[in-house]
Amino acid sequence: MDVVEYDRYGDASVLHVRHRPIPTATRGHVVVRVKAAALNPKDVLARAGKFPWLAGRTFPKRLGYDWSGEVVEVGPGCGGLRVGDALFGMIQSWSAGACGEYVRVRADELAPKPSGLSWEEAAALPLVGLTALQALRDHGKLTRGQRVLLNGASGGVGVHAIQIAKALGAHVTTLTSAANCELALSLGADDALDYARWTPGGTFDIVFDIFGNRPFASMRHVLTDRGRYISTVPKLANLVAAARSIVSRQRAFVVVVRSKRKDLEVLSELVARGALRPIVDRVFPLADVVNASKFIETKRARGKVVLRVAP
């Protein structure tokens, strides 16, 4: 099979498509023939060596966490799954590997592919959808009628966070570039503000700093007395802020996304009722993974960047 690997940390040029043996199913795992795989900032950060204590220092490493495809082999302990099932999911561990023709995945980290979605759309959804859902529902404790501020609402997590926050009943304000305000409004945002012209003000129950450039200390004055701040960036300052806020009325959190079948099914349910649609900016062939990765690094993608692996 063809699969994307790299032999050292570095820029996109370290990525190579190589021919490797097809994996076999083990207990609790299935082997999937990948139809599409999505790229995320996590792939860029891992490949650049930003998290070696998590990703490790052994090579070669593989790329990709989001995937959609069909089951070709079922291991023991995978009740209910059959060869031919159309599935989607997110690889939990830092081993990655979704950017290839076949991948072995845990049976509890996948769910049936949402009907009505293309393979590319289904692959675009897991990591960003799960991140937004778990940030807002679990860390934010979002309830109907609350006010949410999303900082960075045009990227993969942002465009899906708008829709999920609205589905949970929130009043949504976004901070994004002027060029992307129309997109945010089209996805259901109540207010879309140009971050370059925003004068910090208003009061929000939740501030979700998706872009990662507005730390907890700078946003406390726009939070309610018991407001919650959530970041997607696990840098030291955010981790320290989260730890110190345990004794504070205002709380800070860093969301660490978890791949859970039940939450994937929640996303599918939102898709089925028309409350959530995956946003795909561009689709590249697997062989063009270097250019796809370079486009992710521009931080200008409106939604997700997806690799088409098989027809």
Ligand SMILES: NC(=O)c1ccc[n+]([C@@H]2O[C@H](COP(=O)([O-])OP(=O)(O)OC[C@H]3O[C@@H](n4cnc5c(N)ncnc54)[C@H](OP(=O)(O)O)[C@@H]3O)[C@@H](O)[C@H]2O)c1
Given for the second form:
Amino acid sequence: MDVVEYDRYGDASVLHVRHRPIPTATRGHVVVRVKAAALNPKDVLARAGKFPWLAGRTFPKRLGYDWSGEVVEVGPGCGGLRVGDALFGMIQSWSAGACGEYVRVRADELAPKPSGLSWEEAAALPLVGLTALQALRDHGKLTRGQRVLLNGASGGVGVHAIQIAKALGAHVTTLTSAANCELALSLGADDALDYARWTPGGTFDIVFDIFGNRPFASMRHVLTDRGRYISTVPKLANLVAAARSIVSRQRAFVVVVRSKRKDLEVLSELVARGALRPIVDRVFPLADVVNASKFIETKRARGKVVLRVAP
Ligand SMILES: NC(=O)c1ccc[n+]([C@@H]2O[C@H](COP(=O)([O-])OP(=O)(O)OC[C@H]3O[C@@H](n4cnc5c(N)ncnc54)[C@H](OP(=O)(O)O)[C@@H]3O)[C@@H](O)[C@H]2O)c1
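Alternate state requested, the form predicted together with this ligand (shown: the form predicted on its own):
Below is the entire complex, every chain and molecule, led by the chain shown above.
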């Protein structure tokens, strides 16, 4: 099978499509014939060697956490799964490997592919959809009628966070570049502001700093007395702010996405009732993985960057 590998940390040029044996199913795992795989900033960070203590120092390494595809082999202990099932999911492990023709995945990190979505759309959803859902629902404790500010609302996490916040009943304000305000409004945002012209103001129950350039300290004055701030960036300053906030009324959190079947099913239900639609900016063939990676690194994608692996 063809699969994307790299032999050292570095820029996108370290990525190569190689021919390797198809994996076999083991206990609690299935082997999937991948139809599409999505790229995330996590792929870029892992490949660049930003998390060697998590990703490890053994090579070759593989690329890709998000996938959609069909089951070709079922290991023992995977009750309910059958060869031919159409699924989507997110690989939690740093071993990755979704960017290839076949991948072995855990049976509790997948769910049936939402009907009505293309393979590319289904692959676009897991990591960013789970991040937005877990940030807003679990850390934000979002309830109907609350006011939410989303910073960086036009990227992979953002375009799905807008729709999920609206589905949870929020009043949504977005911060994007001027060029992307219309996109945010088209996805349901109530107010879409250009971050270049925004003087921090207003009052929000939840601030979700998706892009990661507006720290808790700089957002406290736009939070309500019991407001919640969530960052996507697990750097020390954010972790310290989160720990310190335990004793304050305004709370800070850092979301760390978890791959869970139940939450994938929540995303599917939102898709089924028309409340959530994956937004794909560009689709590249698997062989063009270097250019796909370079594009996501521009930090200008509107929604997701997806690799088409098989028809
Ligand atoms: N902790 C976790 O579990 C977790 C999970 C998922 C993602 N993340 C992190 O969350 C961040 C966002 O992920 P993503 O998938 O949404 O990334 P992405 O798709 O690469 O984000 C691209 C978007 O960033 C926006 N952007 C660029 N400069 C900006 C600025 N100065 N202010 C606000 N927005 C700006 C761009 O919009 P404009 O062109 O309009 O500026 C573009 O639409 C990444 O750092 C990622 O690593 C963390």
